[in-house]
Amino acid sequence: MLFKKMKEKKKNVESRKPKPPSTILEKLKDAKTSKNLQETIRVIETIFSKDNDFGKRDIVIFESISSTVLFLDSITDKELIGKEIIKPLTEWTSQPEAMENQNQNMDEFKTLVVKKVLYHANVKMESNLSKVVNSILRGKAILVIDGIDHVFIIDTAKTDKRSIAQPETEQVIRGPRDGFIENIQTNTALIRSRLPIPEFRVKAIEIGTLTKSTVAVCYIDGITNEALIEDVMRRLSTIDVDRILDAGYIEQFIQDNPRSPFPQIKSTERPDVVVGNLVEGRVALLVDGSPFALIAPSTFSQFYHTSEDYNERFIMVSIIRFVRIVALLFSLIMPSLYVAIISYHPELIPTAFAVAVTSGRAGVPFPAVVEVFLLEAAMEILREATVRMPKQVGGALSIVGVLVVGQAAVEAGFVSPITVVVIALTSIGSFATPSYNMAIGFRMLRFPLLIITGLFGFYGLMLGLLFTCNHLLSLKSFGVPYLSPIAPANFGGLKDTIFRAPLNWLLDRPEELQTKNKRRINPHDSKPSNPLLGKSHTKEGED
């Protein structure tokens, strides 16, 4: 009964909220063009009355009929307008040809126009207004012709976009070097270039009722599974916002938790990264405006794997990777576990290595949690100082905040020596980490575990890791458990999560995933064989 009473409380509220005024796009959704050159002109001039960069250029064609050229200067390419639209239509006219079928009926002109006259590459007819006038916006140019009652769209748009550079957030050792720009196409592109099947599918969504960003989804027909495909395009067509204007939006709008410190769908600059990931059986989002790529679903695993792990020998991967893990671990716990030993349980220090404690300590008038407290906040200040501040600053204003500022401290007895180690190795052990939103999760979450150490000592470390484990265990992404394959088990999963097994052991896609096409390789192909030695490795009777 008290659900239902606040169900209805609900719908009463959303009822008398007011509802938003409806976008001229929303009007001329029904309106459609005329055969008046002038009626269908000033319909579209009245839109755009106020706007300065509104081009129009007026051209008589077979001496008597007034056609016109209507575009947005500041985002087309006039240069392209004169060359694909203008002077074909003029040359064309006035040739003794084309007089003859001036008389004919319009039906068979338009699509003469479409075939002998506009020869440009993406050319179609429209009558809808509210697709013309978005087509306008789009950067489009749209030829009128008086008699017609349909409208040409040329796609003129200006493309200006930056060259392809390697990524600055994701640094690679040995890999490809090249990155994500802000251009969709050029993105797909990308990833078309290193994918060269048909079963590569891209489907493209609008999402943004005022910025209309195109929201491509990318997965390989075969492989993904459907439901997962499905789960996308239903999360995406769900949202409902004026604006999208980066990656980072839809991932807020269409993960799982989105109350989770931790990040539940990988973003990457790297189009290396998201092959490999289709590979597997995942789905990239590209958003247009955005360097970033979302790859869903994602495991916590995936946020310490980088593109190189796959590019050397597997037995130094192992190493490293076990030393990001051992790193990510230190920057969380190390703080709240010197404050719990500090404060709550010295019995545990050596007897030489106390005396050191003790005498670095004397004369601090904080206690140890008050005092490791504030050197992290002003370390996280000091961070976002320097990532906020231009590259020139940038590299000066961090070194001269570790060395002035923190020897400063020490020599004023706000801070002792040893909590300055213990601090700078956890900020050093946080920058191990490849990605920046799991580091951030991980750096937010030491406040919340050193404020619960300094009141309950070991036992609120321990109930602070528990909660968090708890935490990790219930997030999912579309559905995978996010700390697959590890809970639950799943031991073929374990061979490229923590230690990198060699290349040739990793011949199945990830079973949480449950794609159509589970292994790499065909299963009833049989090894390569030795053309030196000209017999084949292959065991007798061996799959």
Contents of the next structure:
Amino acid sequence: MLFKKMKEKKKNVESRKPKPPSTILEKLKDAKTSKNLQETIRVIETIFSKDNDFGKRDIVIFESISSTVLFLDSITDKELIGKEIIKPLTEWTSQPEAMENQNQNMDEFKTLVVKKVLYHANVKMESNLSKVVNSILRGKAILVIDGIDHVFIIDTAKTDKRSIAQPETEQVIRGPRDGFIENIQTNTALIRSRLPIPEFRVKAIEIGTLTKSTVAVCYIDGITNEALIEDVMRRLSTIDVDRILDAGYIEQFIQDNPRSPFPQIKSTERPDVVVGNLVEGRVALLVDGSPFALIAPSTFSQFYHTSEDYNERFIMVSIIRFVRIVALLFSLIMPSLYVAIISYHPELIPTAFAVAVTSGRAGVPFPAVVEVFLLEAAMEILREATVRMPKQVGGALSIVGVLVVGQAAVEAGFVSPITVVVIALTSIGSFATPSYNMAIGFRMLRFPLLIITGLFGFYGLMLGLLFTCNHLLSLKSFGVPYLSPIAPANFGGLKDTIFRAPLNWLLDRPEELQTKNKRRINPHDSKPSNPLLGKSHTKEGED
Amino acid sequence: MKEPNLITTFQCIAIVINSTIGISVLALPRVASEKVGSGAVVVTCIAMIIVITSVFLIAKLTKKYPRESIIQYGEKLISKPLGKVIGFSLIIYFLILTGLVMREFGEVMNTTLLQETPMSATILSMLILVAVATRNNHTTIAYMHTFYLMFIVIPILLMVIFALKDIDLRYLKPLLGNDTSLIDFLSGGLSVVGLPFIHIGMFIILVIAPYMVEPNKIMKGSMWGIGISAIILLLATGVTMAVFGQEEIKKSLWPMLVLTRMTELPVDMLERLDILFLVVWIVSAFTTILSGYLIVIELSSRLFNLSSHRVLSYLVIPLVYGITLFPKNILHTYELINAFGTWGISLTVGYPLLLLLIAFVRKEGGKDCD
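Next, report the structure of the form predicted in complex with its partner chain; the form predicted on its own has already been given.
So here's everything in the complex, that chain up top.
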């Protein structure tokens, strides 16, 4: 019996052991391509023979040497293969002398093919079979020539991608309209075209044993703290998972506190936001297949800032940011505040208004907590339903929602009209937050807050808020305190929190990032002078 | 990026202010005017002078031994067993004190916000909040203090400003009270110093001193901190006295609470403001209890050579809770606070003073870096 159990246990352990991601590649790890054309093709064909999209084209080059081009036609540009590989090879007529005594001049022959014959910009030679198979899988074409022990790998990858469009989740009124797409090359290009400096680094690593997604770590040398880059690389290298389908996977694997309701890494679809953060000394992560870039470290204040904030004049922006903070707070505490006042401290309500409140609640069968809770739950259902529905149905759904929840429920005496107003304010408040994941964190937190307020009134509300604040204060994003620059207080950094100072006041990079190069602006007197007033005035300005 | 477990000077100021302004401030005017009537402001002044002097001495002591806890250099200075015994009694003392502050807080909540809720629920929930907060390292706790500082100081100043229009300066006269003697003033001052939040505010300096970024700045930090809170306490006592007068103050347990009840906004927005101000007292109670709790677990972890204060965070909950159950009623609570507080001065001020004297005589310790 015991033996049997042990055997079973062993079996279990065996099945849980991580297998090598690909047994085929594992087998070919040390295999080399052979001089014999047929031999090399046979090995590759055994792997791909069952695949519909496997393409094989036999050609004769230099009028006598047989060779073959292999590729996966679903992810390659066939026109390119024809124009840049097959055409020049077959049209080259002069017989190279080298072919006469192959063994000595094989290298010469190889360089002839690469340097003179092929037009394509990206050609490599390779003899390791597993790397060759990998290249085919990445959309490259393989040129195998009889009598040569290397194969030529030509980059012909082409997958369909959508064109650059305005990001849907981060719309701006004033600012650039381009957004990331699912292709990492395009995304890198969008950033690099905005940062034409040699210090801009894009380090790529491959994550995901099956999906082999490319993750690019972008930063600026000489600004970003090296300890931060090391930390990001270390966290990325510890990820051992079979798939990375979106930047969200990476975010969850590398964040500091996975149990927190608050996002600790900002994600953005906008290249200008990424560049703005890189310049501040942060690190950006691009993931192949995801239109979102991750920004680390992120602090709380970044989640209510938008890229537009820096494009407008500072007074407007400061007011708008204040509105956003109020909206965020509304979405968190409004229902609880209402419950605390109605059921624990009605004496707070001004006398003139008290009558309206009590008459509105006269026929309502539930206590205020239950009423608010039910309506909040209904609101969440409505929101979730409208998000998932196709647009045509969404309109009808919101009409039904508004009519049923808003109008009919009040008329039926199910809820009081003031409750509906409170719930509406709460929901709108949460939609006013630029960052979707931050808004959802706050929206979900208001339920526990509501319950504890139902139990303890104002004291409960305070207790919940203190809990939340303590949690926020203890959060770190890559070692950077989440609430900085508010706590720990950093007076230079306070110029860009709720209040955004004019751009030429923001002299330094955020201090919490401990950047290597602190200064961003050389302070100088930038009072605009009037060119029409003549020389005397400009001289004064120069002084 | 690595973050050091250290406290800056500004955070030190915030910690001292937050720890000193606690829920007992509500009762401060009553305690101050108990013996000397209208001389309460002078009594508070005397008390603050005592407090500032002892904080100065405590800071002096910590500067002699940077990066060391009072338990450690106490053992060094007055022999190991004696140091351990006094360290242990300090822990017991602050355990009791934290429990009593907790109970006082529960009483305030029960009479104002939650009349029908059992007090144990209020106390336990606050205790859990504090215990969870102490799971963090010292830097994070310092962040908490800096963050809550504005939520404590600004509303109290606002309250004072709102109350200014009701002031009647005649209530403050005679400045020295009627038929009072110097002894009355001194004993009054001592009973103000005996209020638990002052002990916690003084002793927290000893706890945070080893974690200062610049150990030299502990003097600056603690003096600024205690100075600002002394001004706030004086203002609050003075205004309360000037609004109510001694007779009125004697009648109520928490005269400051009555003061908030009187305040009105110039605009008729909310019917009453005292509930909103109570919210401030909840925050200030939280910070004071947090400091008291931190003193207990930090000293214990040093005494028992534990790796970190966090180990004890949850273990101390039942002990503190047990102490909160001990007083029979609110009056008994204040009797106990008074008795423990006044006698505790000899422990919380006397012990550091003794150590300072011994260190001075032996010329021991690191160079006094001025």
